[in-house]
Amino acid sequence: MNPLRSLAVAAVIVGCLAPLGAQSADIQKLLADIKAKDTGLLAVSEEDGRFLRLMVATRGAKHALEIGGASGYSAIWIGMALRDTGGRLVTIEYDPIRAKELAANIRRAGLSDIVQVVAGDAFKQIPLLPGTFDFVFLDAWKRDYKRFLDIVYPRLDKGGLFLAHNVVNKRSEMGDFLDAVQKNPSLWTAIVSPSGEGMSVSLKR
């Protein structure tokens, strides 16, 4: 089977999983506190965020970059999952209080090990860290999307994922940010929608 054909049935039987999965009652709780204070609705949905999960396992990823950490409710999703891979998660969050929260949850999820906050502009972080990168989730300012991917796909690592949140939802506002990825002659790129945002899911080749 092609590889994104089977992304695409990995969202269809994550939207059919159990709300949260086997997730700790600690873990399940900080969840819903996450998103029942998430008043101007950054955090991913549920589904998308244990699609994220089966992606970074799926992957075996290492190397995890998430640009646009809001208060951490998709870098938890992926920071359970880079515990088992043996990764790490560098989640960049503009908004300094939006920041704060982020370290805070990540504490609380027992993650601190695994994911490292950075507080700052993306674009003036990105440059500033070390090595290259095998998981990439971009969830920041829509029209942003393509300089981001310009930036980082330089250092996305040969059989690396890109991920983008909202193309569905928000397709309108980043429509050079889709001609790139589906045109690219060494991307892969399916569109999937475990919830009604969607992602586009990039593979490297």
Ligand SMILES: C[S@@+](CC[C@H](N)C(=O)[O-])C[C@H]1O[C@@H](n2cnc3c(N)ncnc32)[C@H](O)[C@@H]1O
Second form
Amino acid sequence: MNPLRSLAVAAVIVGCLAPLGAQSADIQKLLADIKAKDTGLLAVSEEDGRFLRLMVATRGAKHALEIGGASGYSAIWIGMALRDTGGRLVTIEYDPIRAKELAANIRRAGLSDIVQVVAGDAFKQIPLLPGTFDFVFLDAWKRDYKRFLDIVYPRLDKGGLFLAHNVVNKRSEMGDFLDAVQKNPSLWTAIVSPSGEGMSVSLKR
Ligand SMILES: C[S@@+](CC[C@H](N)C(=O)[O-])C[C@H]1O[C@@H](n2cnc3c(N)ncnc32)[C@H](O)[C@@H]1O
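Would you mind generating the form predicted together with the ligand now that we have the form predicted alone?
And the full complex, kicking off with our chain again.
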């Protein structure tokens, strides 16, 4: 196995087993608080959060976009990796109450310099954002996935990653999206399932 791959595999294994680290006790508490208040079960699982952090770090992402930020659980995992890569995240959430919680949780996580919270409909907000993206995490309503892919794909860098959540447990709601990412010859796509909900990971070639 090549050394980079061994490192990534080791990081998955260690990342799944290890705590966040003593220096991150505050973030651990914050993540647990967000989960405890998440009565609608919107947030990704802890395993999926760890996987997102790993993907951002492995890609060395600098320009990340999240569609569907909810209260910030996944944005915090992504933001932790961006602190190391020197990157930035824009996370978009259209429910005004959740968007406020999201902004407050990003502040509590000490990630305000890394994560920009945009309140509003991502279909309207994405065209207003500048530049391209090298990492995209899609976790909005599942029937919208194909439309989001269509608007983001032209702005995904070559070598960029496009990840989408719930592609296993809600695959019946996104057949058009799954067809598109699996049949596009310019994308290499794998479906992984760190905790059963499933994520598609697509690399733009
Ligand atoms: C499953 S939750 C996201 C959970 C979040 N990624 C996490 O792990 O903490 C989906 C969120 O997407 C938001 N959403 C759905 N459609 C949206 C849109 N068009 N623009 C912005 N946010 C949207 C919903 O309001 C909801 O909060």
